[in-house]
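Here's a solo chain for you in structure tokens, the form predicted alone.
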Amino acid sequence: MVKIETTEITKIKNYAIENNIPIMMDDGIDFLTTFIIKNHINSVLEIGTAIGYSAIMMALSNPLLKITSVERDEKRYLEALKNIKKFNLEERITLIFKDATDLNLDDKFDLIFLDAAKGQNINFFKSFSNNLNDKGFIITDNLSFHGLVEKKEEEIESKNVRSLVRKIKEYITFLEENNSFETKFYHIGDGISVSQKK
């Protein structure tokens, strides 16, 4: 495991909470900057940059590693900025201010983190999954929906959630069925799937 804490990742963590913005869960990003490691992955794609948390977290975690990542609101991505600014991370990591449904990116990654708006995950995929070198992977968050996924329809009360949660079980149905790729799931945070490119 991959143990990094300092009181600059506590103070984004803490801001995180305050404002409602949702990060990686600390066993989900332990998984995610073991696998880096392990994997020898140098390039990410990061879709869904949030404040910038798991990307300065998977930097840290491998010295080589460079990182594109995408935001589509502002106030996110100017505190994503700041945060990457405060770790001399600039060089390493390169944010876009965009909607990653609108982005077209020519380079290749060896892996593509998608954390973003979980009913886009398909769309992501398939846009971005031309973006992965050979064998590279594809990792996404949040299969678990903060266990929602695994509940009853019925038990679930709003509709938008409903709507949502319909989306991820789509998703990893999606993923199931991709004869392109093979998944692994894993119930860590939020629940946890990595696909690698056959």
Second form
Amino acid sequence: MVKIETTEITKIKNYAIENNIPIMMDDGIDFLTTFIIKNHINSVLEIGTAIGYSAIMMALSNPLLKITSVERDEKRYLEALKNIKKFNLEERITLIFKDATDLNLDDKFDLIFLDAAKGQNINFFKSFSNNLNDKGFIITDNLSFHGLVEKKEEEIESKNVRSLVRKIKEYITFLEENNSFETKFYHIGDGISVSQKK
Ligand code: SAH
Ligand code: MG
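Same protein, different state: after the form predicted alone, show the form predicted in complex with ligand SAH.
Expanding to the full complex; the earlier chain stays at the top.
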């Protein structure tokens, strides 16, 4: 397990809490950074930068790692830029201010990290799997969605949340049935899947 806990990281985490920004949970980050080290991941495409927290933690876990990360919310994108500068990681983390739906990249990556709009995961998985290196991985966050995915539908009051939960379930089925990838599910953080290209 990698433990990086500097004052600057604490500040980013506090900013996220104060502004209701859903950054990765501690055990999720530990899992992700350990995964990067163990699997010699040297390039990551992240969908959903928020304020750069997970990108910074990933970059700090492996000094060779290069990350491209996309965010559609301008305020968060600008905050991420600031945070990445503070850590002098501008050379290793490239931020793109864009809706990932409109993103077309030619580059190939060892790992794609899906952590954006949960209802878009199937689309993102399909479109970005072309950007994977051989035997590359796609990791997806929030498959448990604060435990709501395990709940009965009737127990979820909000219609929007119900529809989102349904989409997450559809995504899980999509992963289970996808023969081009081998997927493992982990009850870590807010629920994580690791899909490896066969
Ligand atoms: N990976 C971050 C947290 C990301 S939160 C961390 O753990 O530190 C999810 C982010 O995805 C939000 O900031 C949201 O604005 C962004 N997002 C959602 N849908 C998106 C899309 N279609 N394109 C780009 N960004 C998107
Ligand atoms: Mg997340």
